[in-house]
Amino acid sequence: MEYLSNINSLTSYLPELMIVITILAVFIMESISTYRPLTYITTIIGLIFAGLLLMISSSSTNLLFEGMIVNDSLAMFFKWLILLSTLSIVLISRDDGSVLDEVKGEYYAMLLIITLGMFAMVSAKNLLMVYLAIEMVSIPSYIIAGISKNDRESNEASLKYVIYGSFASGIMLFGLSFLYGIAGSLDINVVASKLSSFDSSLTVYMVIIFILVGFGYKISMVPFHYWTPDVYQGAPITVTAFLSVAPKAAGFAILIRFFYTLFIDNIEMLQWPQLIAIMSALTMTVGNILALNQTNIKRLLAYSSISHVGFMLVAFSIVSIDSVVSIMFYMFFYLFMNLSAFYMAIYMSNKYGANEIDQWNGVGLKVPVLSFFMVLSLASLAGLPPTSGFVAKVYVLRNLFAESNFLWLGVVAIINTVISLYYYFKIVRAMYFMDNDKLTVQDCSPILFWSIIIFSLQNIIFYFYWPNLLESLNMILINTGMF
């Protein structure tokens, strides 16, 4: 493992310095009226012209800016999750109501940054680089919630995502300066190797809990979760569908790239799968009852979204190549299924001021095209076949069970699985049982009319393409050098 200085790094860092440079570009465009209009072409350009570098971009393991990051196969796997998702959501902003036009161009400024934040979270190599990262996604996140200045709802939102946010960064921190008094490094590989002949498993341990708010929190997992209902319902659409995918994938990426380099090689002393699993049934537990009694559309897909984190965290309470290759499956196949439930929820709230379940009612027969593909996707998050939530599932329980480690785990999960179904057909009941006459057809927008369709139809096409997706999982693991 070569480390490369900061001039031999900078031509394996150019989809960043694209997105650097668009994010000034916007910025500028944003100052002067005359070009704030191009602020919402620049974006897509620029976030395109990312996607081609990163396109040609070839994997390593060698570390770049002397030992802070790493373009590997792992980090170039969740750099196109992250990317596709924000292209995505730039896509149908434009024509969405929850962002105020006059602050459109700080917004699409914030998903650059908040981009830019999580390509370095999911190469993070260095203690100071994964503080930086976490912070550089956290705070745009905490402006965008709040972007709508005139909304109370938006207002509260951005305040307790703050407030939270704040409490978990400090605590990590905390977990993180434990690392550096054992092992006086910041380089993860360095803490690592002290760790394997560190003797006190009570400050390793406390370490892991530590790590784990701050970590727990970004990607919504119980007990730190309290922050997510009230700031999807809070926030505007565009942003509650943002945060509800991608900075899951960089949290995911970091977790995976944090434990299996640090505390796999002491995992028979400190025994950290256990508390893991047990943070997973709860995740899933807590998520889905939650959600049970949930009459807003914003508030339910925030608790199925916790409990869907539950799920892959079962993944995560295996140390195998294996899991770690069935929670990269299920994020994939989660980033269109939860775009797609929320794209239509984007539509609803735009065209028909529809944010209760309630409002959802006689849609299906008014709009049946669209709401075809909003059951599909609701069949999806809830793991029914012949879609591709059903197998992700099945790929993570797979694991569970070979590994016979969790097996009352498994049967949390499918207990889970069968009460996710009860909320999720909530929203198909309301749409084709219940009637409303005075519901009148609303046009939807090409792009967003496009992007539910599509996102919506890899539920079903993954079949053509899914055994070759995860032959490339393995081989994306195989490479990074950890297994």
Second form
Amino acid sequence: MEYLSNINSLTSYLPELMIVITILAVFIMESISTYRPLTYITTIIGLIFAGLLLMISSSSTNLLFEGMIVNDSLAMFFKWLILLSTLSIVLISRDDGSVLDEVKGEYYAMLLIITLGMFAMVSAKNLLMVYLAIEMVSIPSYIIAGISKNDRESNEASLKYVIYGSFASGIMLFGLSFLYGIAGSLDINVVASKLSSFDSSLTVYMVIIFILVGFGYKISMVPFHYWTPDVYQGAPITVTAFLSVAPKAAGFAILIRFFYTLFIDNIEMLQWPQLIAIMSALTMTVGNILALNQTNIKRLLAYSSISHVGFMLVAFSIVSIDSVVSIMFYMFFYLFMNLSAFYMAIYMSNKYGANEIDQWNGVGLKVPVLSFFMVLSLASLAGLPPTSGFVAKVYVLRNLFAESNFLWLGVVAIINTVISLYYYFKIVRAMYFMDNDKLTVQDCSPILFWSIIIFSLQNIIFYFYWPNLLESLNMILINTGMF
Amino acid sequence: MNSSILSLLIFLPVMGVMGMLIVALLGKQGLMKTENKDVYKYIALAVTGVQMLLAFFLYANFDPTLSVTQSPFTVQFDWIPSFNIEYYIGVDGLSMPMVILAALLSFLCIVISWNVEKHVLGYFSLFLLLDAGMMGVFLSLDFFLFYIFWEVMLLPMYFLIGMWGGPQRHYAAIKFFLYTLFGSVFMLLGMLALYFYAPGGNSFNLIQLITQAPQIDASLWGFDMRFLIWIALFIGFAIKVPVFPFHTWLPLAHVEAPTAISVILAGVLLKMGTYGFLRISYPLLPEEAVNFSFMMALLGVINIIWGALNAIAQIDLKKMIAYSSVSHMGYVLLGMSGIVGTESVGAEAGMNGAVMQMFNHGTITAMLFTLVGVLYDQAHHRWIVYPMDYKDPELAGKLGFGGLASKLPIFNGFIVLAFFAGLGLPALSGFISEAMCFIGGFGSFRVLTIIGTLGILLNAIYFLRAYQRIFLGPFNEKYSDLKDMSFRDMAVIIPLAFLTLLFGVYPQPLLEIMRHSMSKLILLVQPFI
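Other form of same protein, the form predicted together with the partner chain, not the form predicted on its own:
The complete assembly is shown below, putting the previous chain first.
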């Protein structure tokens, strides 16, 4: 591990620089009306180039920018997830009606800024950088949640998001200041070495709780989830789809890095896994139970995403390399199943104006192909075999048994799986069991159509790359040197 | 051929589904005429027909004395090496009768479903997926594989009940789904516990676990680990059987499902619960099996009595038969509890009786549901007595049918056979297996078994009463346009009736298949008494 100077760091920072250039280009094009239609294609090209640069850049444990950022394999993995979800959201956004055409340019630019922020978030190695990255994700998120400026719900969503968000990050900043006070440094590695010999567990515990407020708000962990349903419901649906995956991936990345470097040495004294276990049980249960009676699809999917976060936190409550692998595995497939379900909701919302579940009546037989894949995604979200959702859940549960710890959490988790089946299949019920003769079939744009199919298909064809994926995830974690 | 026959049994239906989808695609492109939808029915018929022939071929070449590890049909290779999950399928004396039953009933159910007009492609492709899942459950020897097949059946079943069922189908479908999922997630926990706590390496291999699982030495929350695993597996299997008090999903699902699906539900799916006990719980956790045998006997007797009492109270013929299934599955549990009998004859009688009852109940209940379906398709109701809130107030509380015996002689003949087989008349297959279950139970739990024999009497009450009200007495002129059974209906009933008669007078062929496997199972469990 060595510290690289600012100039030397730039060569390892090319994907981010590519995104910065794209952001500037999109902003300039946006202000010139003749170039405005080009913002879409510019964004896509920029993201693809960022992906290519990400592919050729190799991971290392070197600290960039005098210790601000690390470009290790953990960060790389989450960057790929973030890039993939951003790219796919941008791709389907052109034909989407929920964001007005006149603000599409700003919308793409905001998505890019969030992506940049998340890239910084997953690789931050300095307390100040952590805070900056989270704010860099949050502020544009507030803007795109309220980007439909004529829609009152969207405005409300944005306002709620701002208030909750700034409150949460304020408390987190307070927690970070404790760490600075203890260690006298902002570098996470230095803080970690100071913390391991620091014996006031109450102080560190308070730090953990304050930090969890900030991170928990980002991944919508109960009890910091209150913004989620309102923001998801009010925001334009593509924004909701985006918010439901990418920031959660980034949040988990920073959670893993933070806890596995800072609080790992004095784990015996702190027992923070206990706290996480209780939080995860709460998150799953609250998310699922509140989802049961929802009739709005976006709101239902919001609660569903809360419960999935709870499930990933189950794995986080076990400290082992396997459980981190299982979080990453879960996140990987959660991206596919959740986005494909959201894309179907986008199609329904755009073409049929369907935001409530009973507006989905009769879709199953009228739009057979997409509905079939929607059922596949929902089955995967509910965790039914033989889909990837099931294997991801088994992999999370297996950690509880492997470490023989928190087995009660396993019982809570599986009962939650049963509960979740009910509300996911409320959608299936509407699609297939209810008749609606008035429904006239509307065309789906090819990008959206194939996005739904390809993403949803991952839930079943993952058997072909399951062992390879697990092996590479293991390698990723070993290469980070944190374990 | 030998090594691929079991995989073919499982995946032939899946290929059938693919064939249907290709045909549908060709039809959409205009390359093939698919307007009359019959092509899907013929594909399904051909696939299940070939599958049934394969099952018979398997039976013809099956050597019951070999264990699964020696059998030439067994297939074993690594599927997901990083998890030690194997693709391990094989057939022994326990699964063989179940495979034949599943293959036979699937084929007959396609014939029964010939009248389906609504969404033909969907119905038959889902049915074939269900078929694949059933075969997979009965042939899997790897717990993970078993679990996947077990769960794969849920989704098709949900759609089959929910889209093609009766008036309350939506509620019935989700209730079935939630109940069985609730059970199987506990089974999942049990499976993971076995995987991690069994000494000698993480494995889902059910044959390997027979030696490893009894050595599990751990405890949790003050309970022995094996006890907890047993409980978890018990919840999973008991809901499927269904054991009282988990049985409330069954009457609803059976009544609301279309005829063919009721047949599969009662004929095959219920057997999976008891099959799971015999395949997994008993050999893996013999000590707990011994400790729980009283519980098994008690629940079995409760099932027998409670199911029969409920059946007596029913005025809907299909619901009555559904409750009779609860009662009949009680015999299986009672027979299984006989494994602790100190006289080895008692234990053998009980275990063989349990598996025979599983098979015989499959054929008898299939007959009953099919016959009810035949009646319902013509009369559009199946009330033994009209309910008090019947839509026509003139009829409320009055007899539904009456005197059908003279009007429908052939139908009457078969229903007499089915009803008497159901109530356990000697010389019909139900009697043999029930008697053996009682012999098994009597060896170990005398008082309970004596109470259980009351079930025979109660069975007779509801079957005879239903028969009397529907088929005897003055003929109700309202039903003068009912037609007797068609050739197709008879084609379904005759093989089942033949098996019922055959195993009623000569059960030896059936017994011979399972006898050796059951003896091995008894030898595994007996040392723990």
